[in-house]
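Here you get one chain, nothing else, as structure tokens; it is the form predicted on its own.
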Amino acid sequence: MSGPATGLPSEVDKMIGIPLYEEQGEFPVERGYIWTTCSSVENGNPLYWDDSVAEELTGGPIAPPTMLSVWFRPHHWAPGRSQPHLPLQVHFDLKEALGLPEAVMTSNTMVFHDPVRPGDRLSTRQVLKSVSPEKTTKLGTGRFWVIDVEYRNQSGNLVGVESYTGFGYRRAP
């Protein structure tokens, strides 16, 4: 819900099913990545272990689905970097234009759609879904608000998509 009956700042509204923060993964899927993940947790499926079973299943190596966002975690420092970078830019985006200094992740889905693969350069993008009027909870006074984070291959193929439900507040005083 935007709009005028909101409250919303303009500048937020404008913000609203755009999408912002087009930007390059920093290095490509990599299949050290992926058996590091899966020896952590100590995820034996073959698909991620064997070059026959991933060929006869998928049509070659993937990647765990769970991993999506692996592949887009900026490096907090990079060579020539003058900033941090930051994951999830229109989250801390929102915080600033609605005034709200505290923020938590209430809910976040994912949607899967082509396989990633080693050697995949990601692309992603955020799209503010929506934003709430003003709701009080026990945090405090705030808003929730939706975003999506939409990741494609090289080719440009839809590999996955990230929903965050987001409430920012203000503590009571």
The other form holds:
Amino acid sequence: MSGPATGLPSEVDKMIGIPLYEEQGEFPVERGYIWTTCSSVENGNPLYWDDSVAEELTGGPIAPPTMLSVWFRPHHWAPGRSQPHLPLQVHFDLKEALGLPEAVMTSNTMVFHDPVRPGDRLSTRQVLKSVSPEKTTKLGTGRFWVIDVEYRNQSGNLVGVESYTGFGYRRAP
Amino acid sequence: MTPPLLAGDVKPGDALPRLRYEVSATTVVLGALASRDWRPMHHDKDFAVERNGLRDIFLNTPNQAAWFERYVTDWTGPHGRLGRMTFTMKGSIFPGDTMEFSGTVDGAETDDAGCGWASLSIELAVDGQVKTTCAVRVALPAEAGDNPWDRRGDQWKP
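Output the structure of the form predicted in complex with its partner chain; the preceding block shows the form predicted on its own.
Starting with the chain above, the whole complex follows.
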């Protein structure tokens, strides 16, 4: 899906498959957010509320798998902080590099690997998987791209991958 | 702890019990803050109306993921281990809406590592209009002594 035949700028072609924007979460995984999240959706799974069940099934407490991205949303304010990367910076880089002013996310898949545990220090990186040739949809003309956001724990083990399909486009004149 | 649901209990066409929930402004704000999403359209009605052109604040995506997770594990019990989820968003969910979750088993299989899996299609609807669909692959114990959470590396193929 890449290379000169598709008319991709070389700067974009060179991004494909390269891990970008490696970052550490701002704080360790903690139980307060786990309980607040379970409470917000009235999730009574005893894995999160009963330590004896957590001990038996998961060798101690874990976080609900769908909380992956929660651990990377930056604090609303922090002292002396430089501007953090936008989540999915690669998406915005592509809009810029391809000159596509509009973009939407068309689908989002989460894949879960090793459990995330309180105290974990997670890191993340973004990998551009593919960019399509130009296509025209009812929104306009542009390209589809797939970006994987990989999450790892402090031991380097993969804990999950979020895969986003975006469509960057110019509105039909 | 005995698993309430085994892979062998599940077959294509099975329906998950429905879940209904009345959304309030508190639901939306609590869900946004629980997922560390400080963006104003999830807590400031004036912003949502004037800047986003919507009728009110609306449920954010990460909290919807938490709702789908709860819906699935209400059915599987604590042994159920999510493998993968794919979302398609079609419309927003506002305070005053009654969410209705429904789900169907599309497939049941055992992979070559011996892990049992169910594939589910879940819909989140308001007044019969589908707002979000979610395709889920969830691991279930193959037998009473099996625990999907023990699987690592080659034994876990989500």
